[in-house]
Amino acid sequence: MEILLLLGIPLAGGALLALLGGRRWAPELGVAASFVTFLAAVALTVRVIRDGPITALERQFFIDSFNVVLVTLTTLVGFTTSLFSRPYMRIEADRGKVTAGALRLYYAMFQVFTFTMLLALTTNNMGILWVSMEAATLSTVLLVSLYRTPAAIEAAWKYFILCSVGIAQALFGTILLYFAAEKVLGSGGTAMLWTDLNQVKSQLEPTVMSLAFVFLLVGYGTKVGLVPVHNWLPDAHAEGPTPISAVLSGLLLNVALYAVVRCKALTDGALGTPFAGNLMMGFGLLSVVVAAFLLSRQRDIKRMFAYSSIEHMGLMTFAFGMGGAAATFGALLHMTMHSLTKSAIFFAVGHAAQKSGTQIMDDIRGLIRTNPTIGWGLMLGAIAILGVPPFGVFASEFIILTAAMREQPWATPFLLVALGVAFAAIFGKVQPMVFGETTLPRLPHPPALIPVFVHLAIVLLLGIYIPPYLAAWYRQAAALIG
């Protein structure tokens, strides 16, 4: 029942908003749909914690401690983003940047995008997982191109072409996975069910599985934003509406990495070697290092934080590839901290760019004077994402780094240098934006930044104290995949 509500509400909300999204109360309808979806996720989480992993609808859906963490996180950030979207998109409409038709498209596709992500997280069928990832790409392409400027259309086309090429690689990997499974499980839909594959993974053909994982990693890794298949991500963030930047960084990248981790579990069982983990560590470490050094070259604030997302997704990919209880726990915690922090940063950035009329960092100065709420939101968000204690990103990065020192000491210097370079680049650019000199007057009408401070408060709390039940939840999820 919970799964039907979880998937049915955003799908129905998308259909309703496609018809009624131009009405004045459409944003409130979107907020209500996102809130009820979040409540359904909470109910599903309670059930999984109480009863353990569950399957539904003839085992086509499977929920365990791993994906229910991401389901709850996805619906929470989706709900807070819908709250942020209300004033943000109304200002964009009042300024003539979007038409009534574009608003209807935005609110409808936001719900459809939520549905595709939740479908990817809850499905037990590896084929449906691929379909839902492709559907997420199609829905977000329309959102990235919402402003219909030449730069936005170019960014949307780049996103569509690169991710379509990537998802085609993932399709080939999925076909190879079915080819390996068919010899063990027989033909039919059950050969694509992850739970069945997991039970017989030691019997799957190692050569076919190694080839399948390479294609799956490249395909889904394109959606994760791993270097060198990351090129779409900065453009999509810079040219799309800011709420879409928040859900791209905070949610979509997580879902794509979730797909990679599910495939890694099968490959590890089939090969009995660290082949999959080594590939993930290589791509992850490359992403961390390259993104860190590209941060200092950015002039657009949304592009800068897009590269920051590539860096953090690389760190998570490295940790999941490393495996083990500690590294996997740290990766799951970092997934949560990054989603909450990065979405909060984009909320603050959206208002800062909207108030200043530009996304160029050199033209944004003295936010602490012109609008203290935006200034403090951006500064605290930047400090949090840079891993300054006592914010939760410090805790997750500390766990990952100490695990790397023990398990993969050769990689630790690269990680430390990259994190140091990223710290200097981001802090050096955000500090004058917030505290620099400005002649602009104080801006009237303080923005609605409750979602920013709610997210940062959760990140701060989890950096100081992780409740025992939450820690047990993460440990259980880590045990399933680590």
The other form holds:
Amino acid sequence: MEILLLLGIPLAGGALLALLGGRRWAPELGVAASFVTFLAAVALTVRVIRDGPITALERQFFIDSFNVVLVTLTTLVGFTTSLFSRPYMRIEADRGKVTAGALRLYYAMFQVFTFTMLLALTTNNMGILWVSMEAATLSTVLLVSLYRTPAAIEAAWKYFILCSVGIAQALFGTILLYFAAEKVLGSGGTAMLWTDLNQVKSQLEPTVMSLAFVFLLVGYGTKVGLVPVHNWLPDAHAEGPTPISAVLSGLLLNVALYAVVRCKALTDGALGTPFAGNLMMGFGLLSVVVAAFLLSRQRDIKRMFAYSSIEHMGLMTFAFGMGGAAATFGALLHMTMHSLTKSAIFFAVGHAAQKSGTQIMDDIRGLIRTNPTIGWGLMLGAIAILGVPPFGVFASEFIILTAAMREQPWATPFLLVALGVAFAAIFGKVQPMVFGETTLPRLPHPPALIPVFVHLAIVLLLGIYIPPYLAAWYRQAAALIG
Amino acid sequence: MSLSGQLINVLAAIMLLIAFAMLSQRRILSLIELFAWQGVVLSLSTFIVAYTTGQSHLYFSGVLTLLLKVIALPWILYRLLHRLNIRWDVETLLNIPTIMLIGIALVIFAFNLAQPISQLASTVTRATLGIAMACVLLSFLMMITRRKAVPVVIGFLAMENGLFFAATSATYGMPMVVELGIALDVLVGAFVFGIFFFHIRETFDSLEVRHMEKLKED
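I would like to compare: after the form predicted alone, may I see the structure of the form predicted in complex with its partner chain?
Okay, now the whole complex, with that chain kicking things off.
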């Protein structure tokens, strides 16, 4: 029941907004839809905590403590992003950057995008997982190109082509997975259900499964933004509207990583070797290091934070690859923290760029004088994402690093150097933007930054104190995916 | 080998030939025709597999292929060419012999890659898995050697054909709900690409991909 609501509301909201999107209250309708979706997610969470994992509709949907964390996170950030995009997009429209038609497309597609992500998270069918990941790309392509500038069109084209080719690899991986499953479970619908596969995973043919995992990792990894298939990510983040950058970074990357982790669990069971984990650790480490060094060379603020997302996704991929209760716990916590913090940063960056009229960091100066709220939001966000205690990112990075120290000592120097380089780069660039000298006058419209501070407050709270039930919940999820 | 097995092998060989033909075809209109023919071959082979093995859901997916890949997609592409007024566009392709040689290398690679999986498969069509993979790789090669947006997209759609062929030859097709989902995605994707072509043309005054190589990693 909750699942139907969870998936039905964004879908219906999307259809409604596509039909009546021209009205003045369209943004409010979007906010309402996102809020009700969030409530449905909360109801679902309560039920999963009370009753344990549930399946629905002939086992086509499956909710356990791993994906329910992400469902709640996705709907929460979806809701706050819709709150943020209401004033943001209105200003963009007033400035003539988007047409009324584009705005309508934006509000409708935002709901459809939420729907595809929730479908990917809740489905039990590995084939439908693929279908919804591809649908997530399709629903955001036209949003990335919303401004119709040459750069935006190019970014969307790259995003479209790269992710489609990537996801085609994942389809081949899915076919191979089905091929291995069919031998054990027989042909038909149930051979693609993750729960069924999970029960017989030790009987799946190892050669096929390892080949399947390589394709699945490359395919979904393209969407996670793993180096070397990350090229679309900075462009799409920099050229699309900021609320879209926030949900791409905060949510879509998570969902793609979720798909990888689900596949890893099956592959591990079939192979009985750390093959899948090693691959993920390799890609993850490469992403962390490459992204950290590319960070310092960026001039565009949204590009810089896009590279920071690659770095953090790399870190999570590394931690999931390493496996074990502690590392997986850390990775899950980091997923939550990164989503909340990174979307908060993009909200602040969006307003900063909107007010300064540019995304080039050298031209954004003295935010603390022209607009203290934005200045503080950006500064605190940057500090939080860099892993300064007492923010939650520190806690999750600390858990991951100590686990790495114990399990994979060779990797820790790389991680520490990369984190250090990223720290220097981001802090060095954000500091003058916030505190530097400026000649710009104070700007008129007040910022709508409640979401930024709500997100940062949650991150701060979780950094200081993780409530026992939440910790138990994460631990349970970590035990599930091992 | 049974008659149906031989028929399927012949059809697979035709698939591969079409993939090579697409690689070197310079006229966009002919490219769409080749794409439609590939769909015909694909659905024919699906029907033969369905008939020999008695897997009734394969009839359905054969019909789906026929509707989507032989009728709907080529029609959408044709309408697009008409509306964009590029029906007689000819693309200059450099180094066709080199591309062909790379293509042959890819085919050998695909056969080697498919070898261990084919041996595990129990389907009558297992010998064609290598060809299916070769089609996927050749379409990929086509995507990266083309300079105009429309052929790149046709390459992408042809790649999907290859994947579908792989699914039929290795496993007698995916479960119905998944196949329907994939078909829906491909259809929506084609529409989105269509809208996108107009945006590209509006912005750059041409459909050349090189306009979209400006954003650099720096």
